[in-house]
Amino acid sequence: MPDDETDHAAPDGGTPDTATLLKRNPLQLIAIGVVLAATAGAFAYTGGFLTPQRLSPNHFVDAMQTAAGGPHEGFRRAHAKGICVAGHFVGTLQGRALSSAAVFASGQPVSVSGRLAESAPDPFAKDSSEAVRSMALRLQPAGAPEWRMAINDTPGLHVSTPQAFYDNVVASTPDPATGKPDPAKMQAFLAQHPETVAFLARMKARVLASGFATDSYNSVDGFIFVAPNGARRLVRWTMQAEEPFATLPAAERAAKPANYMFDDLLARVAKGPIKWRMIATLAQPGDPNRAAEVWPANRTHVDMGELTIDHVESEATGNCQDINFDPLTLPPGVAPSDDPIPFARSAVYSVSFRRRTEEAKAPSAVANKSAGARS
């Protein structure tokens, strides 16, 4: 079995307290911490959530790029290392019946374009150091407003409100004496927030996909849809794989080489696209809108339609490099729900855009080729 299913539950059969995490494998916990600063860009809510000393988006991406060690120039300061990909989605009748958006509406397939990536800051991480993937995803439904989302492997996220998340990236901050983040920060952060040590005994528990075409990834945060009779819905997404499952143990993951997710995934889509389901789940009252709270396995699932991507390429000026995936660029039809946590990222993602944008562009860790072609 891979290590990512051994000894992940308390005792009684519910989640480890904090001391129990950190007696485990206190590094391993500090290092999720981290990753997890930087997984879907870094939140920071200019509304009020930050008081009394109010944080703008800029000390925040600051605040990121200190944990990360200096900034990248010309990359993104999270999810940094990632690929290019494009094809299209053709949306289900149910789905129509649920939002009006236009990449719902006609049953014809809607242009895509997208990015598939690891969260690290360091665009040259090896692969098999990551546990966390991601996808970024721009739908243009011909003469229609466009759809953007950037979406997570993750069960949920560590934490839901900015607040909290700005207290992770600084408990997860490397001690200049040491080069490491301390301990100590870690669990002061952990005893106060139990939602983030369900979320680590949840990320203890999944085993790891083996790749980018065999992951499903989340929307994580409750966004509204909007019916075309006008019925409002909270809903989260996962875009599902349609390729079998698979999996690599620990060991197996460590001897691959630095890029062997990428290289994988270009040789795949050499064959032929790859494809998932986008399948909402659809809230019950009393369901809670926080993305650190996970919603019961029984709510109703609806098959909002097809994404297909038949097109993988290196990052380059032009393409998906040149992409702010803000989480709020959203079509009629879907809405932003009172959940914080996507309009935090909307003010982060715009400023990391900004400051890689005017900055020097390198080539990407990922070899500059392509595979598939565009129907």
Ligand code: HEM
Second form
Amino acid sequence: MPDDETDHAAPDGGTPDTATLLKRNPLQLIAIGVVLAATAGAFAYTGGFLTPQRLSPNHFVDAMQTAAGGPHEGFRRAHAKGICVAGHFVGTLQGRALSSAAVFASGQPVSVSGRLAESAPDPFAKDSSEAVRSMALRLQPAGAPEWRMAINDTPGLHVSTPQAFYDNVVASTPDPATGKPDPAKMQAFLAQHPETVAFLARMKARVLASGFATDSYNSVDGFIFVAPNGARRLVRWTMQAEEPFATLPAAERAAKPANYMFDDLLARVAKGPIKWRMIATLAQPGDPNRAAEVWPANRTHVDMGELTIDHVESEATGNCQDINFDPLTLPPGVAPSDDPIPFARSAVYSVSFRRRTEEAKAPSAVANKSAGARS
Amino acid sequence: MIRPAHRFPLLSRLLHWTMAVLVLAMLFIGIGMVSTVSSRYAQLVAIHKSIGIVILVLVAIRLINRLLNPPPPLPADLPWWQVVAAKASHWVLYLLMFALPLVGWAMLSAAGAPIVVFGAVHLPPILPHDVAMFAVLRAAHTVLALLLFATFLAHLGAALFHALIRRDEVLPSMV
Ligand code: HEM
Ligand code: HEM
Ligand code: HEM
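Moving on from the form predicted on its own, kindly provide the form predicted together with this ligand as a structure.
After this comes the whole thing, all chains and molecules, with the earlier chain placed first.
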């Protein structure tokens, strides 16, 4: 393109070579360097690389792994020992009035898959007497957005903020010298967190259900139900066991085999479906939307529908093992509230999911089992 | 300002600056959202997916526009290696503007996660549920994003070099 030459030439004729140009323009060169360094610095700052004290989801998972004595590769960083379940959910008319979510809309059975688990980070732990049990669900109405939830059998959470959750993990991390958590650190934490002291008292007072089927599971966190007319209500919900309540004396529990809760569940579902009622609790103005605080017992309860689990199978490629039960995967009709915990959970579960999918996984403790008819 | 004899067509300039803002915003939103456990995480991830899909649509339009309206020539006295660097980096930028949103969409598909943009639009998965594939794509998303940021820095440095040191028509041709 020789014709272009005059168009692009500098006013005084040809442009000198690059080295000469750079030498003649030191201030400009510095200015460019400053702009580039400032841009890179702003990027690093935004990513938290200059502020290591910022609570990132990676810090969270690192701390949880350290407290657990190292990662169990391929497994969830919490609730590691679990089993997959499937069934359906049928919503009620009252449920439909409270939330426009598709799972309540039709009154027809909605496809459900999920996971029942123990909260310990060790996937091969013996089914312990005191373990927190959990239920994770995916409700997938045909042709409408799905709803994921991950709920626990505890009366609330031990803390109300992500920072307190993190501080608690750090305080319960075993001291490398003794192999045990430093009691002074936990004392210091409890001194600052009366809500944790109250939670531990509630945990001590509860009568433990005998297994997964007889247990009930709570959302713990507050969410907003949006009604078809747009009305918004702060709620929590419980999957209330329809199975008659049963408990096991501590001595009997201790004598049971390592996977007894899973074996019991498989045996139970082989006999027929297991059911729970979904009961929403409506907050009254002023009720604290903090996960460590329980609401007064006299709040209005609404029967939202019935959950049926009729199939149980071991974790395997492609089933519940490979799902991130992110509690913020919500359908229209359900929205996050100002409870800060679900936001932190969403970020942290994403990191846990990323790490475990990058690692090779050993077979689960309860492998190659399945029971119950597939509906 | 001197009126450049060669200028990018109006549509090219509009696309360039709109996308410059969006791509830069995406890099900062992306790196920022994964650094926090606050409510900003969920809000930013939602915005991230939406802007990412907008970028995918815009870059397709931009590529077609570029094939129909070729860019003006670079200064004729530009050393050959700078010509090569300019052309190569522009193609790398195009490649990454396609690859990042596609990898983002594909990795969420492979994770078995719903892909919601603009609050209500559900995109179909473009890959089957396969977490081994997710793991590869998730790592690729990070690497490609960092590569995009590095290429952007070089591009910005080059634009300023043309504007402040060579004082040629390259920057005016784009404004
Ligand atoms: C800031 C607080 C919390 C943190 C940091 C946290 C952390 C975690 C992590 C890292 C996982 C593993 C996720 C995965 O790899 O898929 C997990 C699983 C789980 N969490 Fe939490 N959690 C928190 C609060 C809660 C609360 C309040 C509940 C109950 C209401 C809960 C219930 C569950 C359940 C049910 C699972 C297992 C889900 C499944 O089976 O896939 N978590 N949690
Ligand atoms: C992430 C942000 C950016 C991206 C992805 C980007 C991408 C591109 C691409 C692909 C081209 C080739 C022309 C085309 O096909 O459109 C180009 C040209 C150009 N860009 Fe950018 N750009 C960005 C930001 C900037 C900024 C901040 C500046 C200025 C400070 C700038 C200045 C220029 C100039 C002057 C040209 C013309 C180069 C020539 O004459 O060939 N760009 N940009
Ligand atoms: C030009 C387009 C895009 C750019 C520049 C970009 C950039 C980034 C960056 C810098 C990060 C944080 C670094 C990391 O953790 O890997 C990130 C994460 C992420 N991006 Fe993108 N992205 C783009 C498009 C998309 C699209 C279209 C989607 C989905 C539809 C998407 C989904 C995600 C997700 C899900 C994460 C990680 C969230 C997490 O792990 O918690 N991105 N992206």
